[in-house]
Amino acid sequence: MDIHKIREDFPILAREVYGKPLVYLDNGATTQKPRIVIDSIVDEYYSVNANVHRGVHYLSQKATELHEGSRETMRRFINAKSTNEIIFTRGTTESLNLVVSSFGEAFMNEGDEVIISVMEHHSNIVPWQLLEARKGIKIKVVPMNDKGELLLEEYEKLFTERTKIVSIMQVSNVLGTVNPIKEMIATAHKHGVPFMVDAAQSIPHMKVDVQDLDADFLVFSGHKVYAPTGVGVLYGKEEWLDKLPPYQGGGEMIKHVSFEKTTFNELPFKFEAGTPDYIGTTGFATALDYVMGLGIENIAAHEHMLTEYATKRLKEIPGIRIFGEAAHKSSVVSFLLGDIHHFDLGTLLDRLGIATRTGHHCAQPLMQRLGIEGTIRASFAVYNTKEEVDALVDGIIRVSKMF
């Protein structure tokens, strides 16, 4: 891939940041939108915009064509055997809410027990834990090694006849570590035990197939993969999604409505509850092409070298600590040096035009397991280069010298 080419597709690429070129190195929160992924929102307002579904005006149809073939597109990105399968949802958290409130009304009581890691975002515990209080669940949490890997065999000892099921993330968003998730699956459906993969830092690096691994349940953003804001994906397996009962009431997820009873629409649209954002679909869509255009092996190889040189760039620096030295690691580095506060190094590094993430990125169990209270998190994306990690080393040398 020629990366400076493709940075000329990213136009917030070429501003400057208090008179420094920007290094956006904060991709594992948001990534910078393609100058097509935005022209097609601007399109859409100005050429198709109706609200979808039920419009027999022009309009109408064709707005739903776009929404409609983007539900198409993410099937064929995951390898979803139907577009069934596909709930559009505003995000990874709701995406993982909807799971939590619908599956735990219909399959868990008191008792009843899910399987977290560690390592989770707080989009998968809290919500765990509202369901906790609600009906008196229990959760367990797998636990993990000094590099940032899950103890596989600590894992298989979780389950009980009372595990309902299993949710974990694909990609640390902290550490990096990439979890053996297929291995995992299978365990858990050895004990008859569905699983939901959070995916949310696993879809914009690396080739995922919701057949292969046989997720239950997969979540994922489209903000984190080069996509708009506010849409995200819910994958279930469609005799999973048949099963569970509607996460919100209200138009579009609705067959017929009386004051006497109320039946539910068909898959997908049972949980897709009031209008969607068919301009931020759309959106979605158009990144997720721009994405397999490129090919997600060749972005998957140009992180992982500068993940591989940015941790060794890093190394070279006296007093820096990374967490996280997985096996297998994806476009992360966290990391703290010396005694500096990480909210006082990141402020500096931004006067120098390097934007990287301070603070324990929701995912507060995970640093009590480390001992701190946060880090500082340098993210990658297929536009970065080995001239912006020098740059971040460079400016972490140029601050040490201030303390």
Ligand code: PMP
Given for the second form:
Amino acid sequence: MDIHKIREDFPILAREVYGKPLVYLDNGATTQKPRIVIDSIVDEYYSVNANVHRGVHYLSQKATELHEGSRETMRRFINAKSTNEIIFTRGTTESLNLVVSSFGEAFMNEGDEVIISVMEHHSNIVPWQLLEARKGIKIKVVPMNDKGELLLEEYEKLFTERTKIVSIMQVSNVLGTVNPIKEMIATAHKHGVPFMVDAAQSIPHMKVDVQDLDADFLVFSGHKVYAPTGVGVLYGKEEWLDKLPPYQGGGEMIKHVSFEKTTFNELPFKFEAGTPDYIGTTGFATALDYVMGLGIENIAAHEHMLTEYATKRLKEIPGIRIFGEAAHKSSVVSFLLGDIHHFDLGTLLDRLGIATRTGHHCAQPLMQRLGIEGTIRASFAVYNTKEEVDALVDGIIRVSKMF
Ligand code: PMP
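Target state, the form predicted together with this ligand; input state, the form predicted alone:
In what comes next, the whole complex appears, and the chain from above leads the way.
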């Protein structure tokens, strides 16, 4: 891959910040967008815009074709069996809330248990806690070792006859750990328990095949994979989605409404109340086509090289502490330098044009496990370069001399 050519696809990368070239290393939070994605949004507003479904007129039918075509792109991207298994949402958080709410409503009662892990994002903790408060369910947590690897023997010990579901991330947004999710799903299935995968941080960086994983539910956001904000996916096996009650009520998700009795629409529409972000879904599909065009394996190889290089270079800096040294890691490096507060280091790096993320990264229980308040995180995308890693390292050395 010619990274410098790829960089030209992303107009924002050419800008400066405080008079310095932008070094954007906050891709775990959101990625930048290629021109074709931005253009797809503008073009659709310019020439196609009309509300989807139910429209007899030309534009509505064209917009519907684009929207449903995007669903097919999602299906292909994750190798789902059918587009009935692709539910459009606002993002990972909404997808998680949908499953927790509908699954919890139908299949969980007081004393029933969900298994999550110590490294989960708040989006995969708090919805379960809301269900805990509402229905008295119990949350069990898979621990990890000091390298940031989940303890699989402890995981298996957590299953009881009250375990109703497992919900765990494929890649940690803080540690970069790639969890052995396929093996963990097989363990859950051995106990007759379904498994939900938070794929927010894996979808942009590796091939995710829902049939190969045998995932029951899998959720992700568009904006972390070069797509616009505000669109995401809930994948669910059709047999599960059929059994779940609707999440929100409104237009689109009904078959027939009367004051006496309302019947619900078929999949996938049963879970898509209201006007969908049909322009966002076009942008989303355009982004996934872009990724498929580059080849997710090529992206993974480039990002792996950057992560290894960044880890090696950062370790040369005296006083650096890296969090997350799992054998299998994705494109995230979290660290602290001496006793410099992560916020101060991040702010000073920003003045050099280097965008990193500082703080707890929406994973406060993980911070508690690590005995820290937060980290600085550099996270890579396909357009990052070794020169940018060098700029980060030089920036840290420069800042450290100020303390
Ligand atoms: N899970 C993980 C692992 C994440 O990294 C994020 C985003 N930081 C989320 C869930 C939430 O994603 P979103 O904000 O797009 O809903």
